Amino acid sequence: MKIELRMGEWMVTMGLVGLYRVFEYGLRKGIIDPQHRQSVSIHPQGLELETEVLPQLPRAYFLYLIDEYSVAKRDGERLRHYLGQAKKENSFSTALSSIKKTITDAGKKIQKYFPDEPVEQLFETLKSVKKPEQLEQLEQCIAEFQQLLSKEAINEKLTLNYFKAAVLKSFFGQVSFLNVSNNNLDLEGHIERFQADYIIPVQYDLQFEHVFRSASTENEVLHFLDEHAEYGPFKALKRAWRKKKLPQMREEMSALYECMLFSGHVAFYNFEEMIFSPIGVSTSNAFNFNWNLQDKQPKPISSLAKLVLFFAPAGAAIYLKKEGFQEQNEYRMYAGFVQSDAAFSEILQKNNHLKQMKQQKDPFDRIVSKLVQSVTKEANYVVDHLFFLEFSSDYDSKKTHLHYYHLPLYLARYFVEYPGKLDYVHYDYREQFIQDVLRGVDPARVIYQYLRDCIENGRSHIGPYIAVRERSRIIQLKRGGKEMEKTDKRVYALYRCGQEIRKALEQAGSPKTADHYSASPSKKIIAIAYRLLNAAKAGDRKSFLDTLFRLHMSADQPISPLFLNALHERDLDFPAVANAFIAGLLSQGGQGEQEEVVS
């Protein structure tokens, strides 16, 4: 039987992308029989699925995830990286600690599930390594450990535990094999549970739909329900329908049992947190979704939709993301996805691209820029409907961080016309900058943080200037994109003013007197930069200009009329004026570096 799976909400499209990836992987690795080569085909609106292939999908699903999140591969790469550091004598000690921690953590897990493996002996050898002269012994330990970790049974067990806890837990509650009572299942046990909980319900429901559509009397329907009485939903349905006629059954079916994600399919389940944790709500708490007092099925979905949603983790790009600045930061596991109104094949291609770039740890602005390049050749309508989505969810704490990044036309134009211009901005601030811009938030707050970081930690000062200039370009594009070159020149002129003042202060030096302490020029500049930055953050134009005038007077420098924009904001807004000047005041870069980045 062939069924059509149409795209819809992002989680459905994500599931379809995952299903197709798993199917492709299964065919490529020989897990799915070649006779089913045409069983999943791409259509403009989604996928067409031949149901005979369904029993082969669970094995392909687990082997795909084991390959994707292999503990042997991940720990192997990490150990090779640490070993490279250990070869440098000054970083040997730190690298050795990291190597010991990695091997000990994974080794204890191996001991737990495979007590006969020689892990204790490896621990003892590793413990004896303490000096750079023992590098050869350390290399031997790492090689032995990698060999141990690469054993199929060990890698399979540890990887299963990893992706269940780190990846699937972000998507689902304690359903099927994810329930803690099933922690001791091996790979075959997991596959059996997947078959029983996800594949067989789909097969039963599709058979029921066929019988229900073709039945001429109610007895035919009840007879089918009797034959499959062990299936929970059928048992409940038979109890409800035993005294009803066929027309009543059909009326009730269309009113109560139609899937809200795949129309035309019977729905015996609910869209709730255990089915899709990031945006699901438990049935008992879904008061706002009740209609006509039907609290038992507030958001009905079919077993088919439930199965497609279970493939969502394979359709997303999974990555670690740092949130916050400096000490106040936190790493979270995120799932990212690109959605648009384009055909399914293009969405699949874009998400494959996104996943590949995330694996290469490309910065977000470059990812957006590359993805937009092809889209802008199409109609503006499509550009206007492209958006990025990412979420971090934890079922235990019932907490989800969900971000939608909509891409309006002016931003698409920015990414196309100015690709890679943010490369000089420090990675942490660049990511925050782009995310604010995509959310429609003014990224000035990121620039304030960046300038403060430069003052406190002496980072490269070109980065803030680039951030100020790119912010001004985005604002100009939002207003229609006129006078782009003039805006760039104004920002650069303000930046140069800051540099000139710094140069004048440094040349003036500190007055040397025996009786009074006088701070060095660099300390004075830092103090002034703090004062200006505080005024800029508070939006205190008067305080900013007052400090600025005094500064120019003490340095005997003329004041540029561009600073009047701090008051009337005709050509530039106040944050752009203030931040460009402060960036210049902090700048210590040479002229060559400036010329390179000014273009």
Contents of the next structure:
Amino acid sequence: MKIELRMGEWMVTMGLVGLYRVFEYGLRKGIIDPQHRQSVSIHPQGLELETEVLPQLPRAYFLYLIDEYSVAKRDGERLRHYLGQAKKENSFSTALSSIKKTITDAGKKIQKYFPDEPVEQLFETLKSVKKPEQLEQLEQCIAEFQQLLSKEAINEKLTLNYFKAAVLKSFFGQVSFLNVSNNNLDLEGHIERFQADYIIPVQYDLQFEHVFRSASTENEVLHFLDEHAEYGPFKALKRAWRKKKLPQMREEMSALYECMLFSGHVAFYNFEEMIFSPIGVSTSNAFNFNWNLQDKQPKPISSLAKLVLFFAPAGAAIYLKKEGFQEQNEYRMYAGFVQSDAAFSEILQKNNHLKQMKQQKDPFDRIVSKLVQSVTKEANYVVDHLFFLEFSSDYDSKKTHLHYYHLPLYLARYFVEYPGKLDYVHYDYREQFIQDVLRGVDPARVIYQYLRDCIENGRSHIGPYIAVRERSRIIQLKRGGKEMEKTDKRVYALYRCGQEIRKALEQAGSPKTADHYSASPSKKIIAIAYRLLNAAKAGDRKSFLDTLFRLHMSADQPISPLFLNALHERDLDFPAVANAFIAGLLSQGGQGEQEEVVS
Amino acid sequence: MSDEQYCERLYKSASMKPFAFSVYLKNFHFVDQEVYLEGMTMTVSSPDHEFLLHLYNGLQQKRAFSYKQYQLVKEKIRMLPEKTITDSTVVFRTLSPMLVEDKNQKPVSPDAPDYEEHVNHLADLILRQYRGNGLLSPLIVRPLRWRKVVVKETNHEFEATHGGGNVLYFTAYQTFFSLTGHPSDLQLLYQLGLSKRRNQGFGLLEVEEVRG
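Would you generate the structure of this protein in the form predicted in complex with its partner chain, following the form predicted on its own above?
Every chain and every other molecule in the complex is listed next, the one we just looked at coming first.
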């Protein structure tokens, strides 16, 4: 039987992308019988699925994830990286301890599940490695360990544990094989559970739909339900419909049991946290969705939707992301996805692209600019509706961070016209900057943080200036994008003002005398930069200008009329004026290099 | 002034200028019609950063100024600390004499019964010109001490109409007075000055004491 799976909400589309990836992988690796080659096909609106292929999907699903998150691959890569560091004498000891930690951690897990493996012996040899001279021994150790880890059974077990805990757990509750009671299952056990909990219900429900639609008397329906009485939903339905006539059944069916994700399919399940934990709510808490006293199934979905959602982890790009600045940061596992109004094939392609770039650890701005470049050639309509989505979810604490990043036309233009311009901005701030911009928030707050960081750590860097300039460009584009070059020049002029003042102050710095202490010029500059930054952050134009005037008077320099923009904001806004100047005040780098960057 | 356009805008219009100033003469003595002194300090006050910026830049560009046969050489530009007024009653002292006149351009002395009314009118006018709306609440004026100062002045327009040798006399007062009103009004008056002919060296105020 052929069924159509249409795209819709992002989680459904994510599931469809996952389903297709798994299917493709299965075919490529020979997990799925070649006779089913045509079973899943791409349509503009989504996928078409031949139901005969369903029983073959669970195996492909697990093998795909095992391949994707292979512990052997990941640890191998990490060890190779550390080994590279260990070859340099000065970083040997830190690299060694990292290697030891990696091997011990994984080794202990191997010991737990495979007590016959010679892990203890490996630990002993590893312990004896202490000096850079023993590099050969260390290499030997790592090679042995990798060999051990690459054994199919070991890799399978460890990887299964890993992606269940790290990836699937942020998508689903404790359903099926994800329940703690199933922790000791092996791969075959997992596949069986998947079959029983996800594939078989779909087959039953589809059969039921068929029977129900073609039935001419109620007895035909009741008979079918009787035949499969071991399937929970049928049992309940049979009890409810025992004394009902066919027209009554049909009426009830369309009122109570229609899937909200795939219309036309019968829904025996409910969209709740165990089905999709990032945005699901348990039935008992879903008061807002109750309507017409339907408190048992406020958001009915079909077994088919449930299955598709289960493929979502394969459809998203999974990556670690650092959140927060400096010491107050945290790494969180995020799932990312690109959605647009385009045909399914294009969404699929974009997401493959996204995943690939995330694996290469490309910065977010470059990802956006690359993804956009292919789009802008087409109608603006598409650009208008492209959006990025990422979420980090923790089932245990019932907490989800979900970010939508819409890409309006002016931003698309920005990413196309100024690709890679943010490269000079420090990684942490760049990601934040882009995310703010995509969220439609003024990135000035990131620049304040960045400047503060530069002041505190005495860092001299071109980055803050670039950030200020790019922010001005974005604002300018938002307004229609005229006179881009003039804006650039103004920002640069303000930046230069800051540099000039710094130079003047440094030259004027009086030599210290014994009886009269005066702070060094750089200390003075830091104090002034702080004051200016605080004024800028608070939006206190008066205090900013007062400080600026004093500064210029002490340096005996004229003040650029550009600063008047801080008051009337005709050409530049206050944050741009303030931040560009402060960035200049803080920079002390070589002139030549900066000129180059500025172009 | 460093910006020609700004200067024209400021002086072509009949509106009041957004500043006041005072002059301090160091150890001066008169010899006939001339004043001899060791130095001169000029204090300019304005709430308008644009004006201040152009003024400062202008002063930066010019080291010396010639007036008739005299040469003035600029020494140093400093920025004075400005007080922020957050209370409704402030005691002010004038740094340059305050000129208050009635409708017929007759001077009003601080002990005249309608002095407060005239000061209110003047303050309202100054604020209206600068920020578009007048006083937020009427001022209560309490002169505490005052001294009459007659200012003798001449300018080229006056000389042209009245002939050389004739001079203008302004009866102004050096005053010490308390002012009660809305703090933001007081702050602006402190920055703008309170007097007629503020741009000709009248009515610059200094905060002496703040009374809650």
